[in-house]
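In the block that follows, a single chain appears as structure tokens, in the form predicted alone.
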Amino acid sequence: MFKIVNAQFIAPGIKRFVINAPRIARKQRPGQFVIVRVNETGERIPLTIERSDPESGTVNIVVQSIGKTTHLLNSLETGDSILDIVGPLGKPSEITNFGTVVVMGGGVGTAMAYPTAAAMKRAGNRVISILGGRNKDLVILENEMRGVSDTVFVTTDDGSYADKGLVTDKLRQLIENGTRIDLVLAVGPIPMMRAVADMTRKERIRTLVSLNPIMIDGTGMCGGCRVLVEGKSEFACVDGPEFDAHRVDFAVLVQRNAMYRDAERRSMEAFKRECELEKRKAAEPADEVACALEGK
């Protein structure tokens, strides 16, 4: 069991957990992840380590409530425990002095990009960070990214904060303005990473994306996280999670990620029904009953 030292929502439906995991904290490197199982009957899901503290023996993960497991996870509070956390897994980010590095985080992808941005800055790079969210409330870790970046740009889809538009719009502006870019790291939804890859391919800018497909064991044995890279099957858990964006077959990635969408929808619907049943059985009024579907 892994005790939760602190749990706090940092945005609607997005929660940061500080977890006691000394061995993982000692070995974690930027870009690596863990696989988490909430309880005995739970599925295994991969989550990037936002940061680690070897001295206190803790690791941070940031979780967005999307499916059943992430809703269950985000219902846990300080003092609760998580059954299994395995890691650190995956290859660490390549950290060296590239020159100017643009780090792009779309939504909760910022939590995945943050440790690499921090390491790139320590390695002597000029770090330009571009953060995006659907609205102001979903722009996360802005202060943390400002602390490890030379320049930070923020975009929101609806224009409720900073510049209206997409993170790719800001990248296009940098390119058109003649900014020298030696490396781009993009972490976020597949359409965002695909758009970044298409843009930088034309400019011949080296670009990395961090992929987060379905995983089970995290050791390359199950084959669930296969990605097609220049026609060759590789595994995100052991060959990644970071890949050369210009070599990734995003069409296949989209197709594979959609394979279990119906099953995930049915699971979530059943979970909602269970939650509503719990509310009806409870003695308190429904609006006072805690439910894993409610993130506050």
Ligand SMILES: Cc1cc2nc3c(=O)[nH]c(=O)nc-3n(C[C@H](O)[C@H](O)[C@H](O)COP(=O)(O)OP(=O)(O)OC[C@H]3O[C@@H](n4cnc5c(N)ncnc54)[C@H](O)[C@@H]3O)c2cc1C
Given for the second form:
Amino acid sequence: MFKIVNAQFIAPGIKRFVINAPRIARKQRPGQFVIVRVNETGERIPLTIERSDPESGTVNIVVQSIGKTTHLLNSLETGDSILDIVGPLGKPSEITNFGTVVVMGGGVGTAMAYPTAAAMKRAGNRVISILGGRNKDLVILENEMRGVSDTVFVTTDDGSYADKGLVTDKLRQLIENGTRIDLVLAVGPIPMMRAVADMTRKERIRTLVSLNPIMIDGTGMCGGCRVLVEGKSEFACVDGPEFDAHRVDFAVLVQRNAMYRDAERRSMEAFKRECELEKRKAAEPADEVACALEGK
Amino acid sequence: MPTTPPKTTPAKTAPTKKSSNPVPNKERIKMPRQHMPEQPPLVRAKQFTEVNLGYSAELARQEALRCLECAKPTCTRDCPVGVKVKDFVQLIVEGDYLGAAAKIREDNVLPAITGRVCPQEDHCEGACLLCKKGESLGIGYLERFVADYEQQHFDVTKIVKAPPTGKKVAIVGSGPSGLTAAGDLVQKGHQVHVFEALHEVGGVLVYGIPEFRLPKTIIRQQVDYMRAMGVEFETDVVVGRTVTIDELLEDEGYDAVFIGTGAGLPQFMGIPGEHLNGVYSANEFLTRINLMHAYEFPKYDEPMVDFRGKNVAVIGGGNTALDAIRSALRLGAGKAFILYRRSEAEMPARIEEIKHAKQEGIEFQVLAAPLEFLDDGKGWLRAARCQKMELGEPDASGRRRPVPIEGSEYEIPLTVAVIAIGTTANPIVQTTTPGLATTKRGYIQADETTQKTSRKGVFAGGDIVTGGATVILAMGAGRRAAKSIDEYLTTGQWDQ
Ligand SMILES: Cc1cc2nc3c(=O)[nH]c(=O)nc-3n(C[C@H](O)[C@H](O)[C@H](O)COP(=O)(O)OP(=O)(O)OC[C@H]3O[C@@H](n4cnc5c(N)ncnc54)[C@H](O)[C@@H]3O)c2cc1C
Ligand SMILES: Cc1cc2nc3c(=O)[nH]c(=O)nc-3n(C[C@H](O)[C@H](O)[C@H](O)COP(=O)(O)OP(=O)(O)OC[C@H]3O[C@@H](n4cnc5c(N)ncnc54)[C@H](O)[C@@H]3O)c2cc1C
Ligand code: SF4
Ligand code: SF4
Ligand code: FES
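Would you mind generating the form predicted in complex with the named molecule now that we have the form predicted alone?
Now the full complex is given, and it begins with the chain already shown.
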């Protein structure tokens, strides 16, 4: 059992957890993730470690409600416990002084990119961050990113905050302005990472993406997380999750992530029904109910 | 203690100790082997409950009476851990089932498991003298019978162990090798802590071998038994990531470490189309079903591709392949078949599993192998293009090598294909432990009798040393390791 020391929504449907996990906190490096199983009947899902504190023995994760498991997780509160957390898993990000590093975070991807951005800054890089979200509320960790970046750009799809447009529009501007870029790290939805890859391929800018295939064990045992990299199968949990964006077959990633869509939908619907029942039983104002369906 | 004292005079040929078996030897030879009661094939093919139902006390006695009580028991000689078969079988005849269980435990701490999954035909039963006259003694069935009896009647508070030695041992991995080492070491008074990467203890026994062959409650009972003896278990720890071997030895005060991490890395075939949706490694397929309970979806969240009424093929001929295909059948596969590139005679699976699979309606397409997995145009598996084989000269393993037949290609429509062609070593521990010698293929090098590795205080055994083998061989290694760990902790001597 792993105790939740603190849990707070930082945006609609996006919650940050501070969890007591001393062993993991001691070992975590930027770019690594944990695998979480909420309860006895739960599946195992991977989540990036946003930050860790070896002193207090805690790790932070930032979770966006997507389907059943993330909704269930986001219904937990300070003082609750998570049944299983294992990690830190995956290869840490390669941190050296590359020169100028552009860190791009789309939605919850910003939380996943944050620890690497911070480490890049500490390693002496000039860090330019581009954060994006569908709207103002979904731009997260802006202050944290400002703290570790030389420059921060923010875009929103609907223009409700900062510049209207996509993170890739900003990247194009930087390239067109002749900004020297030694490395791009893009973390976010697959279409965004793919668009970044297409853009930087032409410019021959080294680009890394953090891939999010479906995982089970996270130790190389099941092979379910395999991604196609230049025609070769690699296991994202041990060979990644960061890969050279120009070699990744994004189409296969999209296809494999859709493998359980029907079952996932069924789980989510059943979960919603359960929540409705509980709500009625609790007969409390809807916003007090633990089922974190808000943000939907 | 015998419950029914022998009434007849023992047979003259009965050797050594006075036998309590009333049946004369020449009669014993004529007695038929007692069949294991099992669920009817068509019933069990739809559910995950155990196929074999177990002997009753009466059946067990009938079977036990067949033992010839050989003076030089070849059964014991060919059991990798030397279970004293003749003696425990005799105790069954006497009705002393707890005594029989204790007798087995002298050599084998997981009898409920080995009784079910040992390839007995290759070991004890294959060497049984009765084979020459007909069918071997049902040693596995008897072992299972007494272990299950013990489980129901044993009082854990009666466990005696040596006084605490003050020494601490870390066990990495909770498969049969780790569990055996842990059980032996705690009995000797050492403090034992088992680290397991997954959320459940048991290794392949929980994530690989399905419920219908080895119920999870059996493993849980064995683990509870060990907990009662004082073994501590810590799940969710990937040694090499969460903590390293060196940290265990230096920072956490362990005096010795045993590595029993198994051979868990799935091998793929390297043929086109392996990334398609619907193509699985056996590890993933079985892990989803067993460890994650996909067969109980939606009660459990783990999803599985819906292949009800569709074709499912498993590629391979070992226990893993049969477990996967029989699981697929139970999840509703319309047609379930094995694709194996050699002939049935070369299949490494247990004979009983092949028999059971056939009864359940699994089709065997032998002497065939896939060349390519074909796409339905949307990223899902549609079919496999296969090639027929014929048997050529024996290869290094002594089995006849499959040779492709030119122009024999054919296609089979498939919704799911599961690749069960073997596993290799997971490198996480080896690459994070400086100075730990490995073989060319990445397995840990360990002495065959002491299980010592190239690192002082570090021992290894089971599949991570030998490559994928069997439960009983892994247990044997765990036992040898425990013995030499105990010696090392007592004497402090480390000579290679
Ligand atoms: C290395 C890695 C790091 C990640 N870090 C974060 C993070 O920091 N914050 C965050 O909010 N999300 C993160 N994710 C994504 C997160 O794991 C998925 O959103 C989550 O698994 C969805 O589960 P669900 O049951 O809520 O949704 P579901 O309804 O099960 O699935 C929705 C979609 O999520 C994906 N998915 C489903 N199951 C899994 C699984 N077991 N593993 C991976 N993806 C799955 C599939 O594309 C699926 O179609 C990360 C993923 C990976 C691989
Ligand atoms: C599907 C299947 C069916 C089988 N059927 C039979 C059968 O019928 N009869 C038979 O005799 N044999 C059978 N076998 C083979 C048998 O199960 C294995 O030989 C045996 O389990 C090996 O035991 P082990 O202790 O070496 O490792 P394993 O059982 O593989 O256990 C290793 C454990 O170590 C853990 N681990 C790995 N790395 C780490 C790490 N870094 N940190 C912490 N923990 C770690 C793993 O999660 C696992 O729990 C079968 C195997 C499979 C896969
Ligand atoms: S442990 Fe296995 S090989 Fe040995 S006697 Fe028991 S069933 Fe036979
Ligand atoms: S070889 Fe067979 S008959 Fe002889 S003692 Fe062993 S089990 Fe009995
Ligand atoms: S998650 Fe199982 S191998 Fe990567």
